[in-house]
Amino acid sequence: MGRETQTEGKPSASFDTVAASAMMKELQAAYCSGTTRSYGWRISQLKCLLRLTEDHGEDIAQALRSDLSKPELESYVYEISMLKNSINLALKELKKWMLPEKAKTSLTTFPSSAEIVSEPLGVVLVISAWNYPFLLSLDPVIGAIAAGNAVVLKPSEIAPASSALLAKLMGEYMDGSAIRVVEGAVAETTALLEQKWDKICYTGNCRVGRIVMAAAAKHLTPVLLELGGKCPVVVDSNINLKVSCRRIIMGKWGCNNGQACISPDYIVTTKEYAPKLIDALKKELERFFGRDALESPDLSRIVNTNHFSRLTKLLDEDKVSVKVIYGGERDQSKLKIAPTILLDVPRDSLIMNEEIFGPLLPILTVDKLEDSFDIINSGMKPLAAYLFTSDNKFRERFVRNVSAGGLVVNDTAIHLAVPSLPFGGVGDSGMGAYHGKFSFDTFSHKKAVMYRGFIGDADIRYPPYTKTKVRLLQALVSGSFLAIIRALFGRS
């Protein structure tokens, strides 16, 4: 059952396409009243987000320690740090980057003066996921309001605790007139779905994105999906191999556990260093969470059962569970896989052809470091690329031949934390981005408006068309000067 979280906090029984109807008649009535579109509007809620995070953080990391046994650093970092860098970023910028921009005009135009107005796309949904709930929840809505517009958060029923307090803050804290919360589960989803909206922001699975995207094709309604892939590791041999494991190690296992968008989903690296890479992978991993790991406090659990039977059937498949070479335990009374590495699965593997989304990670070897262009290029392009190499030159290539949303050379998932980055995907791995201004910039409509005066009314553009009009228009569309004094004196 899902339920709608109002300024009061009350909920309503159900939530169905009359119930999301009723609601978007609402929401539009607010956003045309105007409220949302001021400066002071939306720098009032940022605070009141602002307020949020600050007053509750202890009860935000309970719901994620309830919802994934998220360790308390991770929950702080990770979820509760960003979101106050991400609201303070926008409290400081928000003046300027709601300024016009200017724009240039050419002879054709002339006089005249342009530029570009961002203006708010209206009412817009943020469908969020369960792996980082507040994170991928609260980002997305602070652009959304930095930008001037309504919007509706659904978060992922998957991580209810998180949901719930969710649901329950943004009642109490923001305007209820214009931001609003829906709880519940596919049919819920659904309802928001069949609505028209300004724009849809998911983040999640292809395979849900497919049905996101075709729902918005029936309105028109443009989409920023967030959808993630298998993001590969490439290791070289000239690397800092302790340090370069430490780092492999945090933005896979350290972040959820593997479950996370931009989590490393394999490594490739040569036949011949792949032994040394390994052991180091072991020490460092038996440092961070011990020679049991399933009893480790800083190790998340996985979400629920399903994904739990789903990660189970990728490292059970015959032709992969023996590559298995480290760890592999499972305690499904728990919900806990420890760290598991795995050595040259074969290609045509369910490991290697799904996202993993978890704690396994796939080593595979091949003769030259180059090899590893085509494995990449061949499969969905990733979300994340990360390369470990103190070549320069292999760097450059690495840059210029991978295709992914975001690239890190020498380290993983650190990206995410700098907004003067878009994060964002391609192809498969999505399509839109935000972070920083490109979260405003995304839930916005960037307005081309120029401006002119009644001088300087030429009657060239004007009935009867001569060929000297004909030319001269032609000489002024081109912007060159020569070609204005040749037509101007006949000449072609």
Given for the second form:
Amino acid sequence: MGRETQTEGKPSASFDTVAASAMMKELQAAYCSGTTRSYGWRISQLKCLLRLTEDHGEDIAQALRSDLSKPELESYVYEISMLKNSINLALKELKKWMLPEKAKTSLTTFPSSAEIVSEPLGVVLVISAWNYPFLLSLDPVIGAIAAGNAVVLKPSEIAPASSALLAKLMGEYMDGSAIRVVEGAVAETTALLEQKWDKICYTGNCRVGRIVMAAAAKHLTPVLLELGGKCPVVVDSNINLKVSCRRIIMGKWGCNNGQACISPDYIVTTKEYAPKLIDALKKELERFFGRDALESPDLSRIVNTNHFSRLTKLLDEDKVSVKVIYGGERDQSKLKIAPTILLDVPRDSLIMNEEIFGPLLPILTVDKLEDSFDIINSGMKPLAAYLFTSDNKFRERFVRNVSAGGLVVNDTAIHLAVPSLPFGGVGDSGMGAYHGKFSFDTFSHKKAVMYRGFIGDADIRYPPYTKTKVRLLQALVSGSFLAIIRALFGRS
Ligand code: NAD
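Switch from the form predicted alone, shown above, to the form predicted together with ligand NAD and output its structure.
Below is the entire complex, every chain and molecule, led by the chain shown above.
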């Protein structure tokens, strides 16, 4: 059994600090027993997780439909398939990941050898967000298990069907002595955060990120913070316009209707090029979602009324609503907002000063594309930044000048699916990274281990410290053969 406090998905009112502390003791005992460290346990739990996703693809898609009206294709591609890939990669590579890594030693320590041993951290907490409730919950859990930790998952209460399904299935499939799910909201998370964890992985907004980090600081617990921000898209004029528009649209509206951390937040292009870009975007949007996008089955809805109101507030600000050039339709009863493009909204508007996280896309125009660097760098560092161009020189300048969690040239969002790339933010968009081997590393301690025998025990490191010894030691530490020879022959 892997479910701690809830049965059949109903948050338990009794999960308080006392319950959290009792659970923690059980998990620490499980971890200390050594079970989770073995290769066999890690592989068996990863296989259970794979079976869970394979057996319940339809249930997962159904939960995502209930929480977000997520289109089936998005559920299968961006949540279920990505999870399966992630598990299969860990299953294939784990033996290699677990091997100690040889490290070079120096002349100073001759004769010796050294290696870096990956050891599990202990009992770790994963707090997840609602927009990709399965992927964002289970992908870090894969890393935590692969690295040999006991783990508690706290899914988001904002996606209740997904949270309940995760709790139920993890309870049925996983080893409950070391893997638990705690459902709940602020109170339950607060009780969890009071415990001393060996690592906390939090996915969500910056405000709560600060709360998590402050709680972790009390116990000197390291954190992986997967936060968000405003992801810019810079569009040059020398591009394949149709392909670029399709890729921008997929990153924006094709990923949960803009409710994705790596969704394009705003576009920057030149005044001259903007009309062409806008026309092409409109044409492709209509091709994808029809004339009445509110009726399209291929667009997720807004997750709840709070987020619907947050988004309409951004849209309805007086100086912003007059800038809508496409879309703007909404249906509160269905929590739907159509893909919406705005042109040249004022920089001091709300929409340009917080992460949009929804289907609204402002386009800012500049005289020269280089001006985009100032716009991007004057704000908080984004989780992702995108550039569409055929100009290699400009591409190089973009890579050199734009600081973001990740960059993609001539596409959007797809770097997420490349496990050989670290996924994480910088500055306000987060700290640490995961995916692929980076997940294993983020939940491991890299232990430095040195081996020596008993031969070669040189006198020079022991008192009494003579001038010759000092000279020789200095030469040895410097690693220069010439200096060692000189010291041996009494030359300084
Ligand atoms: P959310 O509301 O689901 O919150 C995330 C988690 O924080 C939940 O489990 C919730 O229970 C917990 N939480 C909420 N308030 C809390 C409090 N006061 N104390 C302790 N825990 C609390 O998700 P959200 O924050 O709305 O998610 C959207 C944000 O997450 C956006 O900023 C987005 O960019 C970011 N995000 C980042 C990534 C990434 O991988 N970097 C992925 C998805 C979302």
